[in-house]
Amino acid sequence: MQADKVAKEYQMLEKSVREFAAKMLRPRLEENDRYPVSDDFAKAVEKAMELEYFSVMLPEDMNGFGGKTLPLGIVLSCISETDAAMGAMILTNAVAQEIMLTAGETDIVRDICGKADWSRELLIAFPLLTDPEEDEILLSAKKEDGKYRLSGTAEYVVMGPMARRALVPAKLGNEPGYGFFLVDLDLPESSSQGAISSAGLHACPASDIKFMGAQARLMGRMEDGPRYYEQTCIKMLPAAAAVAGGLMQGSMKEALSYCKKRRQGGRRIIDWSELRLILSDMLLAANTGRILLDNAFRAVDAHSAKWAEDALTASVYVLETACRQTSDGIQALGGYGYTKHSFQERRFRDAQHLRSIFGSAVPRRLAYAKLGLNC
C-alpha cells in the first residue's frame, strides 16, 4: 500500500510538471533562450518555486520528498523536454542544497527556503560545470576573529549573475584539500564580471565572481570538503543526466511530429527508410536512457549494493548519447532543424553544454572504466 501511495505521488508530480512546462515554458521558448531573462521566464521561475520544484529533494519537513532523487529526476526530465535551462537552474540549486545537507547545515538550508517569497533569495549559485578535484581552485579562505573571509576568484559559477548567494570551494592557505563556503553575493566585497558567453543554457548563466575579503560561512568541516563533494557528485549524477534525458525525449517527439506532417515527392518523409532508421535510433537511445535513469534513481534511493555503479552507468551513457541524439534530431528536421524556429539547434547546444556537468566528461568516463573493469 505504501508503494502504491508513493507511485501515485510520483504520477501526480509528473502530471503537474508537464502541465507547468506546457503552460509556462513552451509558448515562449525563443524569447526564453537568453540572458538577462525575459519577464515571462522570471515569472516561470517564481511559479516553479511556488510549486516547490526547487525544493523537491529536501527533507519532508521542508516540503520535499525526503532526500529521494527520483522525484527530482521526474521534475528535471519533464521540464527539460521543453526547456533545459530551467532544468539546469533547478539542478544547480539542488546540488548546492545537497552539499550543505551532507555537511550537516540543515538549519541554514531551512532558513534560506523560509525566505522563498522572493525568488532570488532561494537561488544558490554553484560552480556546477567544474570539478574541485580536477580544476585549480583560485579562491582562498582566511580565518580572522573566528570568521572566514574569501579572496580570489570563483570561476564559472552557475547562476552567479542571478542568485543572492553562492556555495563555492576554497582552500585554506597552503593546506591540502578544500572546504565549501556560503557567501552573500550582495556584499560589497563580492563582484560579478557579468554573464559568460556560452553555447547553451543561455537562461541559466554562469559568471566568474571576484571576492576581496568577503565574509563567508564554512559548511561543515574544512577537511571534509572533498568527501561532501564526492558523495554529492555520485548521488546527483543521474539527476544531471535527467536534464540531458529530457532533451533526448524532446528531440524524439519533435522529430517524429515533424516527419509525420512533412511531405516531399508526394509522400510523407517518415515513409522514407533512411529517415525511419534515424528515428529508430533516436527512439532506441531515448528509451534506453529513460530505463537506465529510472533504474539508477531507484538504486540510489534504495541504497542498493551497486547504486554507485548504476548511477555512473546511466549518467555516462545519457550525457554522451544526448549529444549524438540531438544531432540526429537536426538531421531529421532537415534545413528546418538548423533554424531558431525549430528549437532543435538549441537542444543540440544545450546537450553539448551539459557534458561538462561536474567537470570534463573524460575523467567521468575513465572513472567508469575503472569501476566497470575493476582495474
Contents of the next structure:
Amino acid sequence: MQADKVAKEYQMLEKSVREFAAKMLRPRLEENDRYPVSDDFAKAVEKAMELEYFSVMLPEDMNGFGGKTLPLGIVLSCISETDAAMGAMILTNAVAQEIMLTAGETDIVRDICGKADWSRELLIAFPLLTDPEEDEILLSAKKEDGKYRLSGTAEYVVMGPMARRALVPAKLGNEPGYGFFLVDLDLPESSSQGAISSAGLHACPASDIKFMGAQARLMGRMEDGPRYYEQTCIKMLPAAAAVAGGLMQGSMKEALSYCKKRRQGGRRIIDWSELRLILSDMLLAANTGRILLDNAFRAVDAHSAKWAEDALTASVYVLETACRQTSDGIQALGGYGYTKHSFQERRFRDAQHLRSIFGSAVPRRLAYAKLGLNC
Amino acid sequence: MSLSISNQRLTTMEDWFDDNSASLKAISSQPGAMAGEIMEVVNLARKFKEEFIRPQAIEMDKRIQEDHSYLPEEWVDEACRRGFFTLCVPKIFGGQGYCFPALSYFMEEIASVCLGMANIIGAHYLGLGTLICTWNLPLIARVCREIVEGERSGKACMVSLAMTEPTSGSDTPEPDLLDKGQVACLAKKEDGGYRVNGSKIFISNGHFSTWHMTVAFEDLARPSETAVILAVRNGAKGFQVAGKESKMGQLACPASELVFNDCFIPNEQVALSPDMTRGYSRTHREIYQHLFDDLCSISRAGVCALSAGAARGAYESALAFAAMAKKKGDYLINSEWVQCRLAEMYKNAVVARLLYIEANYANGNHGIYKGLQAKPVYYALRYLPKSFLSWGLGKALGLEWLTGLIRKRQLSGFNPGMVQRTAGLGALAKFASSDAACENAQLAMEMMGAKGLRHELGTEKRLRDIKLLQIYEGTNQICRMDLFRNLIARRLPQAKLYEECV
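Pass me the form predicted together with the partner chain as well; I've looked at the form predicted alone already.
First the chain shown before, then all remaining chains and molecules of the complex.
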C-alpha cells in the first residue's frame, strides 16, 4: 500500500511538472535562451519555487521527498524536455543543498529555505562543472579569530550571477584536501565578473567569482570536503543525467514531429528509411537512458548493493549519448534544425554543458572502469 | 528477401582503382607550376588569418550572437581589399587566375580559425562556380568584369547561389527527387525574358552579394525538364533580399531569404534555359543533372576543405590546451588517453585534407577543371598578358558560333562515367570530412571540460560552426546517396534510386 501511495505521488509530481513546463516555459522558450533572463523566466523560477521543485530532495520536514533522488529526477527530466536551463538551476541548487546536508548542516539549509520569500535568497550557486579533485582550486581559506575568510577565485560558479549565496571549495593554506564554504555573494569582498559567455544553458549562467577576504562559513569539517563531494557526486550524477535525458526526449519528439510534416522527394521525410533509422536511434537512446536512469534512481534511493555502479552506468551513458543524439536531432531537421526557429540547436548546445558535470567526461569514464571492473 | 548470386562481379578491380586513384593520373598530367601557385595562395591565407581574422573572430561571433541582424560588412571589405573575390577568377575574365584547386587550400587555412569568414569567400565561389558551370560565356564575362571592377573600386561585387526553397531543400539538385518534390519558384517565360515569383531561403551571402544565381522553373509540375538558371542582379524590380536567419554558428556569413515578386529578368541574364539546350544530344534534364553533378564535385570538395580546416583548428586548440593544462599536478598531455585522442584528431584533419586533394585531382582529370588544367591552356592563361587575353576574349565573344560550340560541347559532350567519378568523390569527401570535423570538435570539447564551454577560448564556437558542415551542400545523408548513385550503383541494373523497398 505504501508503495502504491508513493507511486501515485510521483505520478502527480510528473503531471504537475509537465503542466508547469507547458504553461510557464514553452511559450517563451526562444526568449529564455539568454541572460539576463526575461521577466517571464524570472516568474517561472518563482513559480517553480512555489511548487517546491527547488526543495524536492530535502527532508520531509522541509517539504521535500526525504532525500529521495527519483522525485528530483522526475522534475529534472520533465522540465528539461522543454527547458534544460531551468533544469540546470534546480540541479545546481539541489547539489549544493545535498553537500550541505551531507556535511551535517541541516539547520543552515532549513534557515535558507525558510527565508525563501524571494527567489534569489533560495538559490545557492555552485561550481557544478568542475571537479575539485581534478581541477586546480584557486581559492584559499584563512582562519582568523575563529572565522574563515576566502581569497582567490572560484571558477565557473553556476548561478553565480543570480544567486545570493555560493557554496565553493577552498583549500586551507598548504594542507591537503579542501573544505566547502558557504559565502554571501552580496559581501563587498566578493565580486563577480559577470555571466560567462558560454555554449549553452544561457538562462542558468555561470561566473568566475573573486573573493578578497570574504567571510565564509565552513560546511562540516575541513578535512571531510572530498568525502562530502564524492558521496554527493555519485548520488547526484543520475540527477544531472536526468537533465540530459530530458534533452534527449525533447530532441526526439521535435525531430519526430518535424519529420512527419516535412516532405522531400514527394513523401514525408519520416518515410525515408535512412531518416527513419536516425529517428529510431534517437528513440533508442532516449528510452535506454530513461530506463537506465529509472533503475539508477531506485537503486540509489534503496541503497542497494550496487547503487554506485548503477548510478554511474546510467549517468555515463546518458551524458555522453545526449551529445550525439541532440546532434542527430539537428540533422533530422536539416537547415531548419540549425536555426533558432527550432529548439534543436539549443538542446545540442545545452548537452555539451551537461557532459562536463562534476568534471570532464573521460576521467568520469575512467572512474567508472575502476568501480565497475574493480581495477 | 531473395538473394540470387550470379558470377558477375559487381565491381571490377579497374573501376575501384580508377575511381580512387585520381592523384596517380594527375602526376603526369597536372601542370607543375600549380604547386607554386598553391603555396602562394596558402601564404596569402595565412597572412590574412593571423593579421585579421584570429584577432577578431571570437569578438565578431559574440557581437552577432547579441544582434543577429548585424552584418560584418567590414570583413567583406577587407577580403575584397586583399583581392580574395577575384583570386580564382580566370585571367581571361580579368581576375588573378589562380587555379581552382588552390582555393581549397586557401579555404582550409581560413577555416582553421573561422568557418564564418571562410564561408563568406567560399559561398562567393559557389555562386560564381554555378555560373561557370552553365558555360554562358557572355554572361560569365559580364559578371566577372563586375567582380573585378568591384575589387578595383573597393566595393565588393559577390555572387550567391539561390537554390533552397521553403518547401524544398536537399532534393533541389537531384532531378529524381526534384520532380517529386515541392518547388515553388516559378519563372514564367515572356517576351525578352522571364518573370519570377517565389522565394529562396538559407542563401549564403545573400545580403552581401550583387548577383544571385537563381534556380527557378518554367513548369512547377516538370521542374527538372524546365529548370532555368537566372543571374539576378540587386536592384531588379520585384527582387528583395529579405530576412536573415538566426543560426547557431558560422554567424559571420549571413543566410538570407530572397523574395521574387513579379521580378522580370531579361534574356541577357538567363544563364541556362530549356530553349538554350534544345537540339543538344542530351535532354535538358540530363544537362541539369550534369550541371549540378559538376558543381557538387567542386563545391563539396570545397566543403571538404572547410572541414579539413575546422578539424585542424579543433585539433590545434585541443593540443594547446592539453600542453598547458594540469590535472592532479601533471600536464594533461601526459595522459595516454589524451595522446590517443590527439592522434585521432590529427588523423581526422589529415584524412580530410587528403580527401579534398583527391577530389580536386579527379576534377582536374575528368571534371570541370580539365580544360583549364590542360598544360597548353594552363600555361597560356598563366603567362600571356592580361591585355592580350582580354582582346582574345572580346574577339571570341563576338563569334556567337564559337561560344555556342564551346557551350554545347561542355554541357552535352560529357562522359557520364567521368562525371560519376568526380561527383561520387565529391560526395565522399564532403560527408567523410564533415563527420570527421564534427568528431574533432566533440573530442576537443570533451578534453577541455568546462573550459571548452567558455566562448573566449573559441572551442564552443567551432563546434557550433562545424555542425553546419554536415548540413549544407546536401545533407550528409543525401551525400551518401550520391556516392551510392555515382560510384556503386552503376554496375547494378536492379538498383533503384530514391525509392524504398519497404
